[in-house]
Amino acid sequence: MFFNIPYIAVVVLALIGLATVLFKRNLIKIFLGIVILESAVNLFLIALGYREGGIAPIYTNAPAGEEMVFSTVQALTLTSIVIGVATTAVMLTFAMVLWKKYGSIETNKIRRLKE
């Protein structure tokens, strides 16, 4: 039962993302919803990875017999991190200038400006 805990954390934290994206309307609670929805994935491949008494793989001189956990998924994740973060930076530069220009951010009042 306690295995699956971090995969119950990556479903709850998945189903918030979703829903902040899908049903609020300003866009930075939309780019918060990504961004949760983001470290979703970054959490699930963490648990993938995860080897119960598993060493740090940076841990060259390991006693033989020892399990290291899986180097590929941590080195994905730390790429995944700081894609996440270039990507929340254009995200709320878009936002900035949308604001600029129409002096909201509120999706609905943004269409109703484009008509």
Second form
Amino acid sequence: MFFNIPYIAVVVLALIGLATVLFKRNLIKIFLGIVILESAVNLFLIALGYREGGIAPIYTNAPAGEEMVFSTVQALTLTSIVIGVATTAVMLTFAMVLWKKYGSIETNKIRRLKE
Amino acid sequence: MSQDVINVIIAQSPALLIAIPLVFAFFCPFIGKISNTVRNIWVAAGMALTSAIALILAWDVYAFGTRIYVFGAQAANLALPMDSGGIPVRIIFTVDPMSALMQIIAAITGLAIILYSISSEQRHSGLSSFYTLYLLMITGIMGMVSTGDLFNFFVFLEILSIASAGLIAYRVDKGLAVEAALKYFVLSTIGALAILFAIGIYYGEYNALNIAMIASRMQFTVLDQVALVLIMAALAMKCGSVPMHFWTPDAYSMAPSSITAMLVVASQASLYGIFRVLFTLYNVTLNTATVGWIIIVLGVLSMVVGVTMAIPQKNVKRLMAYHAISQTGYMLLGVGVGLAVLGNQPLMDSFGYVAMEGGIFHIINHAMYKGLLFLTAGAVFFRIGTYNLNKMGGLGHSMKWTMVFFIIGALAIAGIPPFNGFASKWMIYESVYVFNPILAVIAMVVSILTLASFVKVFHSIFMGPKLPEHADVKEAPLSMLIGMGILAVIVILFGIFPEAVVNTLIAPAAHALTNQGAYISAVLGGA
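Shown: the form predicted on its own; wanted: the form predicted in complex with the partner chain:
Below, the chain from earlier opens the complete complex, with every other chain and molecule after it.
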């Protein structure tokens, strides 16, 4: 039961993120929704990698016979965070340009593409 | 000595395929400080080198079978380190004939487009970043199609998305292009997160990220079904299939034409992702008939909706973008029929393989003729500055070569012999007809509508008297013509010798895709 809490948090975060993306009009809020969704996925990855009583996989520090954690998911999460920063930066840049050109970042006011 | 060099290049080619465009991309802004000409040479050299490596690797794969390349191991083919207990812990590139085919597509189109864009982009500023992003796009595509590791696939997918979004928005165009790029980017970020979530599910279940390893342990539990739905939805969105197609016309029409042609290849890399997941990761553990029919329905919807939306369009690139959606439907239809009968050997032999070969052949053909069509639209825009069909007319008098290339592309997309579109569509028609005649009839009707639509486009761009406002229009510059010419020659050659192409390139790819055991044993050995 207690062990499932991270996964429940993942689902809650993902739903909040999706709802924000779908129902908000302000671009910055939509981006925040995506960031929340990203955190949900990162939390999911980290929760998968948790081992009860495991120790960090550093050979020189490891006492003999202890379980070491295989650190793949941690590496994945780091990569995913870095990618997340890049995507957020690109999206914010787009919002800046749109603000300059249209004077608004509300999605219902930036629909000039469909004639 | 030279023999040694060649051997090293062949041995290291999967790594070089990623490293060369990356290195050329990173140095591009610095080289751009020297002069524009030097930078153009640098970029063209980088792309030519990448294409050469891709073709060498493809030749090697077609001649000697699947290649694996393990990053950071003592030997490039040492997938399983001695002390790992039979688990491939390192990042592995697995290049089988299907991957090699996609590399050939990216290499040829990429080279043609670089030659084209040297002229087509010369009037714009910020070209160093343009070419940097372009080479990053190539890196992303090459990485996506050659990786044998799911997380790696996600990383390259994101590289591709970020680079593409930057390029779609490249000509701000009063904000319209940024709007299109934003739409594309928000969708693909959410899609990529769905893929990452699915990768997490696989890792949690099978303790592996390697495609071959997961495939060998695949149970097809409920969790795997959830993961399949997430990946399929995300990748179907990225390849622009109906009902997730709405970003395609915006992004394709607002991007510079050279980039639009590359976006077609990028969509096909996502299509490759779908096929890799379905055939290599799941294969017969799926309920193949159900999933096959889902793919078929997606394909038919894309075909019909794409072509009907295309007919009323006024903007020539928007129109072509809807046709791109419709053509993606053919590939999904062909491969979907193959998937529906997967595991049933007699049916596979009688029409399943032909359907898959048709679908896969259509991928390469589509990249060539659709790339060509977008490039001709770009050439017209380069001279008259509008995409609006109502403002064009009579250009056939002054842009003869562009007109010839447009005719070649238009006849190919409509499936008229002797062009390549006919060859692959014919394979799809005859095999799908055996499977289910109604589907084949729909495919043919869509083809006729495509022809009708392109006749209209041809008429409004090139036919009629010379318009006074276009009186001083000249032919497109030489390097643009060369870029289009390369694609046009391939369209014709593939149309005249379809048998040879299918036997040497397509059939090995289709068989590699269906043969899951060979893929697994190439990485894990024995099995």
